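The chain that follows stands alone, in the form predicted alone, written as structure tokens.
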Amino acid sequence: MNTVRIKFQKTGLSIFFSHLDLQKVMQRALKISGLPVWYSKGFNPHIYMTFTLPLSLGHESLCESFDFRLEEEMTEQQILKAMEGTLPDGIILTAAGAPDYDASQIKYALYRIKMYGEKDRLMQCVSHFEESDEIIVTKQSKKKTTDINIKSEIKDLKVTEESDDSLTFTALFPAGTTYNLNPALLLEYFGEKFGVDTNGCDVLRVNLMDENLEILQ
């Protein structure tokens, strides 16, 4: 039995799929593909499937992946060919093969974020981030609510593009199986402090990285 990792992009209208929706989409695609997929045993057999790092609703990504098992050996070309036409618009498969890193190695995610509004107000957001010693936000989990300083956690925030009505920046956010920082927390902070409408921001996950900031391909 072979574990296969499918890598894919999630863009366009597919950003409105929740993680649960995405699981159903991928299960359906694997069933339609006719691939010799391994199912769990027992009363309710299901396709074994694990996603490397679930993506927040409304965000795009160029570096998504999930693992499943095949009962026969197959090449990358055979797997991708079998899955042609099985997925909705916005989900594009980019590779298929053996897992090349463990999810526990993920420590950061590089995001590209585009905000819209008056240029001066958007630049205020960036300047405030750069000049502040701390930026306190409230992070909610299922069990508790915690105030955290995200200034010390977000790395390498850089403006990459600006115009009269938009500003794009990149930044590294903590990510992984043990701790994640959603970029929405920073955007909500900017919205509350500077009156920027952050509901329509474009958020794109570009790469996943290890503790040494090496890209996990």
Second form
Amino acid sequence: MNTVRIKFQKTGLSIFFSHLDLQKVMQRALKISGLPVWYSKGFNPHIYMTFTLPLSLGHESLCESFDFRLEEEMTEQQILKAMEGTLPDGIILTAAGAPDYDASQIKYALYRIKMYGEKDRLMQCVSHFEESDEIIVTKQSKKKTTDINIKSEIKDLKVTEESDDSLTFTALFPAGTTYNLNPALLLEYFGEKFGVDTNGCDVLRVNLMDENLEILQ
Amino acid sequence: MIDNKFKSILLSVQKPARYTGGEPGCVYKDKDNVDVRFAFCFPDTYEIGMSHLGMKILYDELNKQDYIWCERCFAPWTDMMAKMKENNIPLYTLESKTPLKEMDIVGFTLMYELSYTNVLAMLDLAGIPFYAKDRDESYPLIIAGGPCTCNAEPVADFFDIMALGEGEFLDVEICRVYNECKKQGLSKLETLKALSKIQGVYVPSFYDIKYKENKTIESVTPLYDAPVIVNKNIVKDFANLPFPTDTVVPMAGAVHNRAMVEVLRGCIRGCRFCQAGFIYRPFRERDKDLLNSGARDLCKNTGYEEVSLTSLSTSDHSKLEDLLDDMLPWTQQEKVNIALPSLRVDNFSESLIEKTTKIRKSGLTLAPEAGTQRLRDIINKNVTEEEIEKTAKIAFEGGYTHIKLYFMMGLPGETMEDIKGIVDTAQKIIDIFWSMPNRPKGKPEVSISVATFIPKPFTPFQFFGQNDGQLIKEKQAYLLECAKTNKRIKVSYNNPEESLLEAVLARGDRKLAPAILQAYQSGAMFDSWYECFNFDAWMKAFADNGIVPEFYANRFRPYDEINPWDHINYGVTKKFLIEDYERSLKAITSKPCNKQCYSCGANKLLGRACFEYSKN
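Please supply the corresponding structure for the form predicted together with its partner chain (the preceding block corresponds to the form predicted alone).
Full assembly next; the chain just shown is listed first.
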């Protein structure tokens, strides 16, 4: 029995289903693939799957992954071949192999975010972010709502592209198994303050990094 | 395909994956290389529609033809519907995101009467006029299929044609003839005339209906050589009929998200309340080897962990045990659970329960339907008290602690004694649990779900007047009173107002169309969803259009009255229905079809006897 990590992209139409749905999609895909997947031995046998870091509904990603176990040794090529045609539109597998890092190493995620609207208003968002000492947003969890200052948490916000009706920036957001900051919080803040269409933004998770800002891959 | 504005809309509504398509198993074709584009519309949410086996079958059947591209469309939930209206987004198909208006044929499946307003909502959202008479050649042909078409007279004016009976071959034939007419550049009227020659095609506008002063039907006159009686279409060789082994697998929560295999069609039981039991006659079963290999392929292609052997009464398949024996080795190896959703109390066996619970244990539901033997005899639910008790015992021995029981109230000949009998039946099951030395751990729970009986066309009870709302409320109150002493019995029942509406629509006529349209326009939609049900809108629409609901729902219909569905033939004759109703009045049961033939008439569709009676 050996653990395999499959890396994949979640793009296009596939951004509209949730993390929970994604788990079922992957479980069915593994089943269709015919791979010798290891099942838990309990009363209710199931495929043992761990997703590295959940992705919000509506966000695209180039760096998703999940782990499962195989009963036999198989090559990357064999695994990817078996998985062909088993997945919904927009889910693209990029690699399969032994897990190369532990989820607990993840500390940051690099996001590329494209906002649409009037140029001035979009520029205002960025300059407001840069000039403010603190940006307070309300974070809701199942149990409580807390006000947090996200200004100090978001690093390296850089504008990478501008046009008449859009603005693209990249930034590092805290991510990982212990603490996560959803970039949607920043976009909602921009939405409230400057009327940016939060849901219309393109949010792309580009890669994951450890505490030294080394890319995990 | 999905621009930024649309994406923003999708991310602002609940469960957006319902509106995007892209599931594994979707069929894509080049629109320039097909002749007929067909939108298969299910007038309810994605979750309900994607659980529907009929849609999977017809999607597969139509897409097998190179010249047809069948795509799916569902009713958007109210939040999405509002957003689409606000942003002028017309209703579109999921595969290619084409507006329905640009399709050749838009087919709705009518599974239940309370989805009629959703049909109107979907036409509205597509920018297609409601009434067939207001649509010229520039609009798609709007057609209906599904069980309700056995009497969809209340919505007949909205449809160009209705496809009666089984759709496998019928829908393809409709597309073929339509395509020929289209190539010849025929008018809509000429196209409808050509289509009306197909067995199973009913063109409502080809029938002129006259009413008497007392509002009943005076006469039904066919026009343009349309058949006087329209026969439903059936598949004669069902035994060898292939079924889809690769289907669209929804990503987001379909209600029944599992592989489904139809083991048989029709039903031998003849329960007098059950419309499906009569309109799907004659009984035909699929070959067991075809079922086994098809089920295996289906699981392999879809990745489902559960395969459901569906039908009206799966345990009536003559080779069911053999089939399960054949399926067990591979299902166990591939960790697929077998579900038998419609077992009968009278042939539920220990070996069946053992075979179906090998992998995972699912819930157990039994349907005694009535609380006393006398009433069960009236409705011809040939299940005895001993059988119910025996089944409960087997279930408890098999480790179940929770049993769900289905009943009805408002049945013909019902008294308060029968209502009490419902609770007594549940109580007896609980007593059995406690009396068993080898009972499972924990406490037993029996849920009784009591639906209000709705008389339906083509059943022996089609003549019977539904209990009025007041009487149903009294019966429901009495039921609760009886059940309150035992907290291990959980009672649920449905809203009598909803049942009244369903009863009106089920046996309604064409005079209802304007009222249905008005109800929709004043806010009625998703009528089968309790959070949306708007009884006041319906009552006002009925009143404004001179409709008296009691005329349709609560009145006994004399045998010689012309019913709105009398010019339609689903196999069973009115003569048989009258005879069987008479038997019910005397609490005389009928035997299952395979034991004795009562000449219901359905075998004429088959052109031979349904069973080899010499074997008995």
